[in-house]
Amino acid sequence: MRDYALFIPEYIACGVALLVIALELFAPRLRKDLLAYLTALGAVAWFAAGLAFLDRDPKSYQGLFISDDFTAFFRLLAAGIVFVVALMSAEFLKRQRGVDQGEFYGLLLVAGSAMTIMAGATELLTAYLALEVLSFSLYVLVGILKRDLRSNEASLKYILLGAFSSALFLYGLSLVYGAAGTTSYAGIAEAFAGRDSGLDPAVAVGMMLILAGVGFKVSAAPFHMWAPDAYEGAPLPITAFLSTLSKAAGFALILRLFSTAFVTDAESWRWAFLALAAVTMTVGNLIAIQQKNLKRLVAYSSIGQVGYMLISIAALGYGDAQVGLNATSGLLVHLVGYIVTTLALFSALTAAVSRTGSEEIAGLRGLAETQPFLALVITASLFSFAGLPFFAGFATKLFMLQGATTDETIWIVALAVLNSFISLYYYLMVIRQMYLFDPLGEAVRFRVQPVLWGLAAILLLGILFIGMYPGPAFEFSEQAAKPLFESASAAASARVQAP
């Protein structure tokens, strides 16, 4: 059924991208802060349309995209992400020579929406068209700065790489296909329940280069080499949006097409993820220790949280539909007091970084005297990351990790516990330069611009919220996850039945 409606939000979404486009291009001496405005303008409409399509029965178009609850959740953090980092950028840009901002702000926009078709997304094709329409957007962004060599390194070396991850999931599509005889999530999960003999190596090797394409995009180790160089080349409102909507999308993607195509061959690909899952958080955690640039300990920080998420995706393959719900609803919940807390983060280091000039963890010096707010945000954003009470990371990685343990992955749990452990030695030596030392220069104090105070003071209540009401959180992921597994029932059923 070609039902056009179920786009109404990403027909928003992408008429305000040509709308800021077509203002740069023959309105040029339009006031350039006035295109993020309008952009996050452009992200509520966006998200006032997608409030529309939660808790309504699923829709398909075409057998290729179904808009369900787990679709809708994607779709508003995709808003709220794009929002955010308009009003970030607006700031930012104003010190920026050479930033075409209509291609800017009109690419945030159209990446938002790759993400939610990679979230609805029911058949390999869709799902790979969108994953490199997002792609596409994030390699000009991280090279937006045209006048700054870092940015343009970074960005080649993220489109060489970004392409072999491509070629890697197109390669493992075409395994697949070939095995099962169509690319239809639900197809490929029947076709895979009805064999006769065991699984084919053809669809193991397949399996395994979707991972290794997909791992790419969440920068899971060892497909994590881009992510430190791309941070920090990028400008600092795309590290953000490459912190959060980068990874949301890449495990949009990934929830649905293991918990429903691949549901079937679970034995064989869950050794994989919690193999993926112990090296992530290891690396991630153990060389953010050695970075002095706050992006790069940004980058190998998350990276790190990555490792955490993927134990959930591991328990997918671990236990029946209502392990991979907890699982799965655990995950959604703790993407959520991710994202809040890293755009918390950047919305400070923003601010901080505008007053000092400096990239390096040395140029916090001192911060906590000259601008106590942004080094009280900063503090409560990398406590909320180590997961400390109170914070939106305790609550959320604790229910995460509660859901994905079972018999199989108690170890891995432990694992990452002592991986949290690791990563408060790192964020306390941020903390350390902002409160013992003396600042760099005269101690004066400085105003931070008033966007980015009500941004960073939102987002730091957020984190509190979430750290010590979780319950909305956990309820509005709850509804979400609920779509997979009711669609995947039967498949599950085959996979337990199955000879």
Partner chain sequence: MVPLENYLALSAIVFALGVYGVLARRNAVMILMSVELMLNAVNINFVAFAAYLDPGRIVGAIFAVFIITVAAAEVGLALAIVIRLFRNRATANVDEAATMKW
The other form holds:
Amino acid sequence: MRDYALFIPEYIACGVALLVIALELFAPRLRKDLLAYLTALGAVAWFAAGLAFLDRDPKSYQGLFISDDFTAFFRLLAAGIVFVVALMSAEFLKRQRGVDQGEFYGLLLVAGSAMTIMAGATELLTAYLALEVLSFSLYVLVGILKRDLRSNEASLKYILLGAFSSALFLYGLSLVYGAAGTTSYAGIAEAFAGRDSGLDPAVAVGMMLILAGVGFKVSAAPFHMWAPDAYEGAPLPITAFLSTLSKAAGFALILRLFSTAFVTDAESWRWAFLALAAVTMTVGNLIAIQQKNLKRLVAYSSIGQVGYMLISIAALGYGDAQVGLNATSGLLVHLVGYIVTTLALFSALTAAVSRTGSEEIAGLRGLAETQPFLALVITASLFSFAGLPFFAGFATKLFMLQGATTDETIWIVALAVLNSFISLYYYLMVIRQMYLFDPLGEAVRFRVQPVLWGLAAILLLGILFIGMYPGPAFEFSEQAAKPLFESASAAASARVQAP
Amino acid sequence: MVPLENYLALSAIVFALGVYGVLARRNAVMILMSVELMLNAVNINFVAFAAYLDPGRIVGAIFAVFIITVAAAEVGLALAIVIRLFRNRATANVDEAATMKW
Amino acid sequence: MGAEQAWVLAAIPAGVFLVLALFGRALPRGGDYLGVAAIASSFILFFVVLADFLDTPGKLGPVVNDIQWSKIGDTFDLRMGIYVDPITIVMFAVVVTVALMVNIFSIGYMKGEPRYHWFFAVLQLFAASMLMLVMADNLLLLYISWELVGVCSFLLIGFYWEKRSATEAAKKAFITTRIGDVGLLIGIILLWRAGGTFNIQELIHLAEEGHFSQPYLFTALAFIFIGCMGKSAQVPFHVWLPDAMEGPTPVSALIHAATMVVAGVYLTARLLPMFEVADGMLLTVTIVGLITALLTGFIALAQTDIKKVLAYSTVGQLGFMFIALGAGEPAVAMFHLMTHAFFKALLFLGAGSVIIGTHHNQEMDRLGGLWKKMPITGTTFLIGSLALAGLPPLAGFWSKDEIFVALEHKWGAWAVILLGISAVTTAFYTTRLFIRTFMGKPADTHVYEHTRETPPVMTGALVFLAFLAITSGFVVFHEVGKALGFPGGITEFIFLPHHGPHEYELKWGFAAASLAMAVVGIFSAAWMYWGNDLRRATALANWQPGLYDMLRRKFYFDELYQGMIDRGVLGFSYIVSWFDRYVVNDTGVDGSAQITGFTGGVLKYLQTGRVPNYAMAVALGVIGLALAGLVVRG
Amino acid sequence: MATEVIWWIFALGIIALSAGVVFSRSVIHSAIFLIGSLAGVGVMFVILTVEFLALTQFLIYGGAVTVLVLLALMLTRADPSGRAEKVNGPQAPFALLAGIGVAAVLLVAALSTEWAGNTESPTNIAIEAISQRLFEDFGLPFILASVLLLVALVGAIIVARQEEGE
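Starting from the form predicted on its own above, please write out the structure of the form predicted together with the partner chain.
Below is the whole assembly, all chains and molecules, this chain first.
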């Protein structure tokens, strides 16, 4: 079926994107923060339209895209992230000159829509194109402060390495296509299920190339090196965008690809995810200890988080639908917790940095005295990252690790717990700056912009809510994860129209 | 006739040359040219599979069309960023754009 | 209100914590009366709960009350609830009693300190979390409370954060116990995975039915026991507790003597039926307890800080409790836990009284002869010391005696002899502590001149605890227990379902031996230190300076750990970051010229172009993965 | 027979030109080699009887992309003094090893695999077949590609556009 109605929410998002770009073009004197509020409004409409797609029977677009609860989950996530980041940017960009704000907000929306398509793609070409749309938007957004040397440098590094890794990814896709004779996920699963071993070398190498490509996207070590530089150079709200939306999109793609297309050949890749997970979490957390810049710290700490999440992907490969379902819902709920936490952290950081002008950790000195609320939000987010009880990160990480543990992977879960212990160390260093030291300048209390205050407060409540009552978040995640593992019917319907 | 393996071997070699270029060059434009080589190698693969493999016809060719499109767009965007780098720092060498580290 | 509503005990201090934390600064006197009132009402309600529990028709069966916390899909049904059984009741009694005394004592002790309201606020949070910990019916709630008491401990150790040593100690305590917590969390996840539930009773049931395989159960419990060792400061995790004495002394009494540090003992007691199922687990517990009791007994011999002596003594006594658990006698462990809580809290508060009375002196080298100046403190301290030394008829005697009996019964004479040595050292350092503080001639006349007895709000708490230190041991007798309303006496009260009724009988042989050990320790210490005369002790120290130094430096544990941290973790992270900075990342401003001298050779090729370096990492990653992939398949 | 000879000539030519792209010391030479290499791949598509793609290859790559590259080269022409720039980073020798490693892995994958459904000779893919599939089945990728081009266009403009005062 060529059912173009499946993309109505994305039409809304992209329509608003075009609208803000046009507004900037034709009404250049318009107050710029109106564009941000328009974007946020668009995100709300997009979210509302997305809600209408929940709880529906899966519907396929020509076997290329499927609209099910998994897709709907990421659509809602994308709309939420764009909403928060747009409002954050409204405050942040007030202090920046020479930024094309219409394009900025437009690209946020386009990137968000690309994430939905990545989550719903059931065919390699579609997934690849959606991935590139997202990447292109991010390349531009990272470099949007074009007169800022670091922003420009970050986007250069990002696009060069991104192009390199997407070439590797494509070579992997071509090998898999050659081996399976099709690019549809369901077709690949079928082809790999009963294939003879003559195809093994191509499949083995192809999958590893694909792994490198998606590993780059989610910044798994050793494909992570772009991330700290891009995070540092990007404008603050875009750093938040990178560490939430870009990662979530990468995992959306990985989850559907590996749980539906490659699941019949898990032997080829399960070990690799375990190895990447171990390396990634260790590298991320150890290097994070040495950081002095806030954004780099977040970059390395989020690399550590990716390490934990990759354990769940490895667990997809145990061939058991129940294990896969547990691992996936654990991963999704942790993504939600991680995203809420990251956005809370960045809302507070945006407000703090707009006052101090410093993105160094030492710039937060004495924040507890000058702005106790922000210090509280930052502390809560860092505790949540570290996985302390009562904060979102504890509950969600616990579910994720439990879901991902199998008898063979106990060792890596132990490593993960040990790593989150290491991570507490550098989070405490930040907290120490805020609470134990006196402010650098005069210790005058300052006011937080109402929008950022509101965002931070709501997200803080979110952290606490998920931390103390994770039931709803988990149920939602499980609902989203189910379609991947009830694929018998969905895959069959997709196969009929498989190209 | 020329067997499929010949095409694949050709593609592998061109791809590896592209990888070498990306790793060895220090001029951003030359790195991009190397990436183009890699993408071309991928295209050889896709088209060869499309022409040689029985069930999986045509899709590979369509894939190649889209790769060409993406590659063109990618070059355009990347060159814009390189030009911006050149304006900011009067260089196109990636190892001189290295203020962010550690 | 009945035992099902025992959660109210924790809810009251929790609520008061919020009030004090938010508005305490504005309240008159920092709202200390609110704190005392909260704990006092918990104290009173405890008796209501106790009465209701004893009247429950099932006679001493556990009381359960749980609510659905989160139902998650079809796989998890998380229920959160409370579980009140005799072990819980004993813990309640200890926590509310000591917390009440400490709160009252603190009004005097903390008078005029900065952040007075914050101190009381955290005390309330601690009481609430500790009470929650001991009534949690599932491991998740227990873990959360476990972390919370840890956070309170961290906050209170570092209470004087202007002092560098205090923040260092807080950090040390936090990190050391966190290592244990990592173990606990892994253990919980392992049990959850295999058992599908967090509920402690269900897990015990599953273990007894053989649901877990032996090595799996042993691994899981070993991880949990690491958590217990961290919290209860067992060797090799004991290093944090003596440093934790940087906190205000009432905190040391409450958290680091009577309540939080026994959480490990409590958890082990709670899970003891599982420990018994797992082969070798009980022996592990016993050995850890024995090593701790022996080692810390010797370390305490050479300490000169009053609080440090008491801290090592606490670690050692916790070792005694683990030994009782290792002998499979939770009742005995809980009994010693209770008596120890009372007399050790007494000793710590006594030490606090000395510190206030002498205007912040806690080094024995500057004290002596204080009994005349501080009669109440001195007398109560003497009672506490004798109870710790194990002299009849004080509380410590009865519970220690029980441990000896249990140990002999389970593991035989060798263990008893080892523990006996520890008992002698205990009596020795306790006597030394008392003599050097309260008797003989003052070491520093200036300090002595200015010493005053402390106000009644402090001595009152001492007297009350001294009363308990004398009497709490008697509940071991059926008659006393019954008179108090416990059917069959306290030992029958504290039983786990599969243990038969345990009847206390005084074994005269053991009692005599136990008494002899205490007397030997006391008299040898008295001989060496009588009149606060250090000549004999100095001679001994000079006779074997290496040995003395080793004791004084606590068997070099701190040095060992510091070395491990310096060379291990930080070194590794330093290497990784060095590699990242200099080998992978740093290009130098203009190519390789300047750096050549620095690294030279092959490495300089890695340090130049940056994007190419990153790409190289990607390429090497791909080649590595692909080669491995070809090996695995194909 | 004739096809094979032509194939080998062009294959070796493509490899030589590609090597020229990555080994040449001059940026301009590299760009010219790139044009040649891309054109050679176009010829490969002709041999594979996918003429439509060959045309696309000539038009977009041979034309548009290389022109773009040359344009960028002119804009970023570094040193008017004519100082000979080092084009290779110091990592180059290791890059060679890595390149050999990649080639080895890919060649193993390509040559030791027994491709299922291999027809041994290329089948003609008519332009009608491509267009039919492209426009009937692949509507969504088509939309995505158009969004992608829009993003690239907008991005390139705002990044490269000269501001006042530059």
